[in-house]
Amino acid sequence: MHEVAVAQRIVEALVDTAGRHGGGRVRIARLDLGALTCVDPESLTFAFDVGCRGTCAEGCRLEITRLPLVLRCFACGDEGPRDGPVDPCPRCKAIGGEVRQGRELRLTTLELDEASQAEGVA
């Protein structure tokens, strides 16, 4: 389960900008998540919210775009959402095109309180 894994990273990076912001609360932190990703939502969730506890983000929402696989077609240049990396293009039913979104896995934003108001937080 490399959800568990991927919340981590998430948190360090949440407590390592908040401590350079002043250490305040991180509040929400919004995460672009790309289809391809292979990450499930609901469990990504759950591992931020155990790792969030002790730290500046416990209490923290984390709020997840979902981004659909985008391809370009190698053969016609047509670019749009399609379900898999494999499926024909709508256009000229080629197989197969560059990926232009659906892999991203980005933390985009953190809303922060002001370190006055998060005393006593690690």
Given for the second form:
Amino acid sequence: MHEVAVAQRIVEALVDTAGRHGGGRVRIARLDLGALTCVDPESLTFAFDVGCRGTCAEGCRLEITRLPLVLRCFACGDEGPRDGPVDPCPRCKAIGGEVRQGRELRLTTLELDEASQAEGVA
Amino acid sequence: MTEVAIQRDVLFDNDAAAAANRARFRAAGTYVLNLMSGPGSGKTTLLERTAERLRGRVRLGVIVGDIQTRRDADRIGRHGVAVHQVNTGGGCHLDARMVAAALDVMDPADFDVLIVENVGNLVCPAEFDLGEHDKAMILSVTEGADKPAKYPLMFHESRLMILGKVDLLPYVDFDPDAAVADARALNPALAVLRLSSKTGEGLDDWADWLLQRMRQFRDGR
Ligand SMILES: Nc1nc2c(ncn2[C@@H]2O[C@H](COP(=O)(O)OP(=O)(O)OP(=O)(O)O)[C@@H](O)[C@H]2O)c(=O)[nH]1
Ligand SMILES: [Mg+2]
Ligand SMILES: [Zn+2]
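Swap state to the form predicted together with its partner chain from the form predicted on its own:
After this comes the whole thing, all chains and molecules, with the earlier chain placed first.
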């Protein structure tokens, strides 16, 4: 529900990073998005496209990698992906586990144009 | 093109602001609770009852977040506690910067306990650290026992789950055991108490829990 706020933070991070790397344009931004986060990829992409306008990231493509929920079973220690947080453990059928993956909301890499060759928006 | 690895948490700024708030609370010796729930689960009503109950026992302050209006602040303020309303103007949650701004008005040093009533929303508030010491949430029995499975994050992040509006249990199909079982699957350490702000059931347990957490915080636990 707070995709607009998240998109703004991403744009800020892109502008900041591009500035520190010679001021070129940002072409691609890659984001890890865990299954437990409350962020919808489609709304985020939309809010991101709007948020980039008028910045050095205008036209930037947001590549989102959805990271599935990974739990470590409280009962038997089995670790693996689960469809939902209260799905039974595939090994021992117990419910419940420590969240090992799924809370990520993390920019991983950016693709920048060199400042010298920066031209119009792709 | 050049690839730049940044590995940056998108909520990095929020986490930094939250850490600054937390340092401020510690310096002031103020225990801070982030109270969350879906819309209308009974946060403000509980805080009205809490204000009555703790009057003269601890110095209680409330920061209340809503998208619009200062109605909740007015309700709570009638019970003689200091209260500050934050309007998010569309934002579906409070973030650490909004709380930092509120602290210009609500000096933590003036309070033993500061409760932040978050925006009514079962989803987003759980994602944003405000610098609080604990998160607590209300799941009212009219909302359905499937909520922990459907909206897991808040249950995962909370230290206490209040089963609210239990006076309505006779009128709704709500299986408290199922709700608690799912919530504890997400968070085995979750404390649970049943409460009705209408009949007063559970209010003593709630006040005890709050004061105990305040003392534990002071003892450095
Ligand atoms: N029956 C019953 N009704 C309650 C109880 N607690 C609150 N209510 C009612 O539930 C409605 C919503 O209560 P609020 O306290 O405003 O809820 P809230 O969580 O602060 O709402 P938002 O701030 O808008 O998210 C009001 O009509 C309350 O009177 C309760 O324990 N039992
Ligand atoms: Mg309220
Ligand atoms: Zn298992």
